[in-house]
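What follows is one chain in structure tokens, specifically the form predicted alone.
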Amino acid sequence: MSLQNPQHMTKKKVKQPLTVEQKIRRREFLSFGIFGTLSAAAYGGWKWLYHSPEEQAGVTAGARAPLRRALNKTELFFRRLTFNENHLVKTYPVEMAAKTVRHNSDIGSEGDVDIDQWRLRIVRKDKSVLNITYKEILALPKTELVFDFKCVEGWDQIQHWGGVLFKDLLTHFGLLKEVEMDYVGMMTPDEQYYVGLDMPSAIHPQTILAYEMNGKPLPAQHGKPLRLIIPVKYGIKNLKRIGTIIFSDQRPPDYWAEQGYDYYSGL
């Protein structure tokens, strides 16, 4: 067997580096085939969202049925496995709160109140009513809670607010079969806003029934006289000036719910 002429061999060919402009331009095509393909998924979520059905409209109405579906589900994630009563928001020293504290809207508080006429007006489990002074929430222990206050509009305030604890007032009352219900419903006198909690955000620790701002007696357009602080949702559930408390194993009605917002809206 005679060996090859090593004249006759092909010579193999030295693949040579990429340059730094050729880098570059590889990583260019990448990103922006990454961007495409992301831009198409994303449009193509969105054209299918805003196609589909809106859901059946009840205690929640106004969105998509897959966005409702998909809130829900947020709402049994949080609820079962990250939220409890040690789960306490960030409190900050009195200097720091908000002198002028912001104002958004006066449904179902508009004008002024009479405290002495004015009730809270509590529906029991066994549907009796329970109807409580100004004078008696006074009498129960104060809570004060500065806190930063978030609206769903984007905006935020160190907020000073003071007190009675809404679980200390259930217990004073004698309201604790009302708390193993699933739900508390709170409305104003006049019933044009309302707002749904679920019972572990109600009787947190550091959620109260607010009759002072500032360490002076609540303004009325700030809820006069009487006002729900819960600093673990956004402020589309700190329902002013409270007329009527209810209870209940099913969903109660929300007003910004009904307008397509989630109904849980925690923090």
Ligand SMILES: Nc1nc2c(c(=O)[nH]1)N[C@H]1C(S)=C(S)[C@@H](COP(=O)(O)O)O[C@H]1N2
Contents of the next structure:
Amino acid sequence: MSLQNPQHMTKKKVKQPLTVEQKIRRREFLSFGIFGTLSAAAYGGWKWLYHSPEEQAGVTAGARAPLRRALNKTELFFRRLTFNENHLVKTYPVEMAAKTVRHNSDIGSEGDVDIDQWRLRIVRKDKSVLNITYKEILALPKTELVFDFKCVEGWDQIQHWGGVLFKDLLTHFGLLKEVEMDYVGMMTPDEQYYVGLDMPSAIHPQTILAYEMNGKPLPAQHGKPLRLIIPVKYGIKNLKRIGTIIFSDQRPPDYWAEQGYDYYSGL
Ligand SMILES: Nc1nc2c(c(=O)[nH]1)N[C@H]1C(S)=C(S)[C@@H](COP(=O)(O)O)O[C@H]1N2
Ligand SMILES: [Mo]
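Write the structure block of the form predicted together with this ligand for the protein whose form predicted alone appears above.
Whole complex next, starting from this chain.
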């Protein structure tokens, strides 16, 4: 038997560890498996719930007690289900993008920055640090996105951004253990502004680390040299001038959540 024989090769094949892409897919697949199981359990569960005791006095008095316990878990489950590739944010033709782009606050991203000095610091799960240069980021595949950017203060605008998909960056740098974690934290170089993101939103197929606006390098006031564009979230999460990225299984600190805004801030 020749060594080139495919069957012979198959038998000897060693099981390869999962890639970042495969892990991302598995997360999505698991969501749907859970959905089927939950649907099957739904009918029996409803009957059980119907005969369960009502909650005692309080704001939500009258709600079935097990229902309250289940709320937190189903909330998380439906969020994950929402971030499937089939659920993309609406995009627009590039001609519709605003030529004069609105500008909001600049906490942690005031003034200019020296691109040659700047590094994207990524802190791995084991606490080792990756220092990535601007040039290395430009060398990765570019994705462009024209979408309706929404600020919680009540304005929205169709804008055109370009950069690297966050999931492509994770894949390129082999951040496998990190993708399995529950949250991503991003902060400005001076750590004055910081956001916490759930992993499904961070690895959503339209979440990009942008270095271009309207086809040109990012101006200082829009987050030079690299900002987050996460179209499934309100503007407050779209951190300008990223300095450091961390991963965690607990919610990373979030500037506006600390001021009382919704931590999730999803659309
Ligand atoms: N570093 C930093 N990023 C930030 C902010 C900020 O104050 N500092 N403001 C946020 C808010 S509230 C919005 S609406 C958008 C505005 O982005 P723009 O100035 O490019 O319009 O940036 C977000 N990212
Ligand atoms: Mo905003």
